[in-house]
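Next up: a single chain in structure tokens, the form predicted on its own.
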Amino acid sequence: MTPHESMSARKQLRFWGWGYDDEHLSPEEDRLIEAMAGMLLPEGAVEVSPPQISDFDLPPPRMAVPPDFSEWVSVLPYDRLVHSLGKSYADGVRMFLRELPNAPDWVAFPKSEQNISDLMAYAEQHNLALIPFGGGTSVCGGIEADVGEDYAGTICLDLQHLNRVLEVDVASRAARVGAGILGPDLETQLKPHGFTLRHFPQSFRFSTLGGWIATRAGGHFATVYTHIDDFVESTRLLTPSGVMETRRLPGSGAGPSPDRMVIGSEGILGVITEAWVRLQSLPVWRASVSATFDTMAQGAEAVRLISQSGLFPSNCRLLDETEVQFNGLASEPCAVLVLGFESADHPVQAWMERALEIVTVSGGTYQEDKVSYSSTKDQIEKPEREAGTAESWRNAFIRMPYYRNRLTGFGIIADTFETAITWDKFAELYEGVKSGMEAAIEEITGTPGSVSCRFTHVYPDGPAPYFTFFAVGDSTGNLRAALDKWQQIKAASNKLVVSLGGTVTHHHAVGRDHRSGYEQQSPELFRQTLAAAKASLDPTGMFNPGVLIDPVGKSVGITGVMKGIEG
């Protein structure tokens, strides 16, 4: 058996690190991140390597796969290892420790819903733990089987087969998908059709459409379609009970809407399994261009007003004086917006033009030269394409998770986080956040750190701040002291984000690691009602425990990197 040895079907991921196993940082990134590492630790660093597969000792699975398993059942250590963990920074460094303690019994690539029911049906005999998995990119610990100790073992769920559009609905502009497929697929087989998702999420490549519902997930789109939820048409869900499946509609006021509750479930009520998606047509007609801002302020400004006029422009990402620095986006010290509009309807440039005078109003300038206005036929491949500082930061936000595979083991903690907060209090959480990171960062590692952000997202009743942070966890290759040092600056994010009136997470879901933070922004009755839901639904409790909430009748509580972490 070679070490790599996987029931999967498709290409093999990095099981300790972002990306998949055959992809690798050029030279020219390799000393980048040298030089990153060389700034922050100029005295030097011992670097830890990567771990290999025969690094780690995997407790045997506590239970035999029955022979009418066999084909779709993996009890494989690579397979056990990719699905032991997300790709969080706090999951890359318990890689580089080689040390599991929660590793799933069984890895299950199921071919059929049949084969779901079956494994259900085992699951609730045997009193074991199923972990739906998506594309396994959760940055929140959102599928770690570390379930307590009130289960008999643990089954990570992989729906990668069921990775098909199985019908397309050319006048109402939808198609139904099966859960399991990955971003490139899904674009792939809607392009024969003249359609796409447009749904581009960092984790594009690697992270699937039932993940995307699952965890309410955000994409490419800065306004209006930011969330997956505006996609869903209906749904589907396998739970214990049976099958809970929507009715295509438009819209509907009958009642509180069952998508409404299977969207962000996280996999606690049971396992989509297929859903009906509003598609787009490709786009034709964009427009582009990067403004520059002296202050963070006067940014945000032009964003609130843009953002409040109706013009809804595809892009309109805000990047503030750190974040634009560390980029190397600008020569002197300013806040960059990057705003582009694309339709497959009509020309943009009227919409363009409009933004643009709001900019000047608001004290923002940019070169006429650089406003880029373009016309296509051309069937996309990738997410948007823009030349310039757009182009130049998209291909750093792009790469930044591979960074961190090297940068994890300097001993650099290298994270980020993210919120939302109306307008009239964004000012006084940016400028919280900012002055209590950079002080919980100084306190907690003794060294000083780097706190930057960006809008990723933007409403008319507020933005969607996304903070990226950079800190000394340890230069002497203990990881287990940067991993330490990790938790408590994440236990202040959490907590500052929610002390100021932002919400702990708006797209990277909740998980095990924004818990504590979801228990004090959501009201204790509604828990209560969802955790009744989930016991109709669910009633042995066997779906992700430990995630949301607590299963009815089972001791889990926070678990994880986050267990004992005040937040």
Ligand SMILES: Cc1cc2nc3c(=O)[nH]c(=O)nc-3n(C[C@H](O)[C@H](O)[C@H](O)COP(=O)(O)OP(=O)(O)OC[C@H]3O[C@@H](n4cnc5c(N)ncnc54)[C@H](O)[C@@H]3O)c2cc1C
Contents of the next structure:
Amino acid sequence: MTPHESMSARKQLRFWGWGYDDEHLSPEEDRLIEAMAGMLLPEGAVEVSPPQISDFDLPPPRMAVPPDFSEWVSVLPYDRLVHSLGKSYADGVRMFLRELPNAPDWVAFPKSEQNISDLMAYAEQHNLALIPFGGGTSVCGGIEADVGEDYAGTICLDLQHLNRVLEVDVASRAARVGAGILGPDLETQLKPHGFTLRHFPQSFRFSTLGGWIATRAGGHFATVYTHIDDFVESTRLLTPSGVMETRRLPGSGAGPSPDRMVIGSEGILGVITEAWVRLQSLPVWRASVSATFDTMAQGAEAVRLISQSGLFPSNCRLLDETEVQFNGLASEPCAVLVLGFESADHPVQAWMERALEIVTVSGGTYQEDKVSYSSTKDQIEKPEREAGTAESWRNAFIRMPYYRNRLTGFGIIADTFETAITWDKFAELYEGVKSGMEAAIEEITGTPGSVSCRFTHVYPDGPAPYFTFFAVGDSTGNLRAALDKWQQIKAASNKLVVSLGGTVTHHHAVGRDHRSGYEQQSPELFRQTLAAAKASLDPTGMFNPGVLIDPVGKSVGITGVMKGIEG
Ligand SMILES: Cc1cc2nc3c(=O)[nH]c(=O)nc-3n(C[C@H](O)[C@H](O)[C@H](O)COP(=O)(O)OP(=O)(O)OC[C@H]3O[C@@H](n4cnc5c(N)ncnc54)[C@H](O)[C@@H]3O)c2cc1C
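Okay, that one was the form predicted on its own. Can I see the form predicted in complex with this ligand too?
Whole complex next, starting from this chain.
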């Protein structure tokens, strides 16, 4: 494949969907998608082909690039396209529709903090909006340059050159890292020091440290260190009002924490250029198993007891019957718990044994000979790592975003949403969301859909349920109709989770698509306070207008794909 003309130094991404340009589905995977389409859609269903760059007629940039910026500011079509939208279902289908009303005028690839400061000064002078961009994996409209009518132009600020581990403090097990570093590059640069950040969101390959901090991302591990919040020791934020750098401290009781304001700021306060992060040693001992329960309720009770036992498993992923069936993990209807422990310091057999006692008293079953223990040291307790349920589920989980590239063209809506809820309200939320979403999908699309649930994280006071749904958007090649239906389904899911007591997002962030839910669940006085803080750091409101809140003096409101949709 000929590379697209670009100023990006990264390997080229597929601009219209998930993955790198040179990554494709295997023939078996293509057959799987076709079989799925065959099951869901009537005979003769039309598949729309993915777009080419030449399909887009982007409006010319509204500003000419000044000579001083020409080394690191691009107006090339590929660069503007790949920075136009994130990676949600709605972003993908809009690419298939070949409609991009909000492509940024420029894409800047600053090579230094000075470049960022120069750009902020230019934006202030010319009334432009700046949109910080890490890896562009936002699933809630966080990087779409739909900034309302009050700006003369938009600039996407790609931080890819801030991609180094800059310092390692071995004694404190911490590192200073450039915010634009991608997950795999961070781990590669930490490995020679014997450390890991051990933060593995599903989007790990394509997302960045700065993006994780800005969105309060959640990693793969189920308990204790799950949100990026837990790993942030200090941050450095460049704002139009100056630099805000916080002190490295293991803890501090000195008033409200400035880092707490930066973490989750979603690009509205300025640019996170660096952070000190807490590291961990590479794990040595591991244990894993899967257990089955007759019902989700039984499995949830076991997970509640484990989450409150102080055992803190690294993996504690409960999958409901629909999720198990969809992934072909059991022949009979049941819920499955994938349980794992790991440690860099000690064998974890005792922890696993105690967790399995809890599983058993809660009515779960597991196969004794499938409990797998492994170690990278000589003390291997059982040689084989389990290659069963946990592995096959994990493979499907990693490949799903690639499958969506093709499902979208078939008019199949495949999407996810996630929440968190205290244990006392979990059963009601789970039943309410499942039945509410099934009813909404059938009413909106005229066809039954599938709604499944798993826990991605568990806390002593409640789980973070993650819902996946499939629905028939359209089978005639009319992807506009599919998008319209998705918008209504999305509004229904936003409403359901908040009205049943959950948060509108546990780790996907607010962006533009979750603003209605965020406004319902957060105190108005808090949002006013946040807007005042933003006005102090960013007086002209140049940073990411439309995300989280409106800048003071500008009423951007809900923009992006949920604009005008009641939710
Ligand atoms: C298939 C898939 C799986 C996903 N899995 C997970 C998951 O397991 N856990 C999870 O938490 N999320 C997940 N996400 C969502 C997404 O990956 C996260 O929100 C991630 O943290 C975004 O990082 P990014 O570098 O791609 O940021 P971007 O998408 O580029 O930006 C996200 C937001 O942060 C702001 N931002 C980015 N960098 C900076 C910076 N340096 N300074 C200031 N603001 C900045 C942007 O303006 C934007 O508002 C997934 C998304 C997809 C598509």
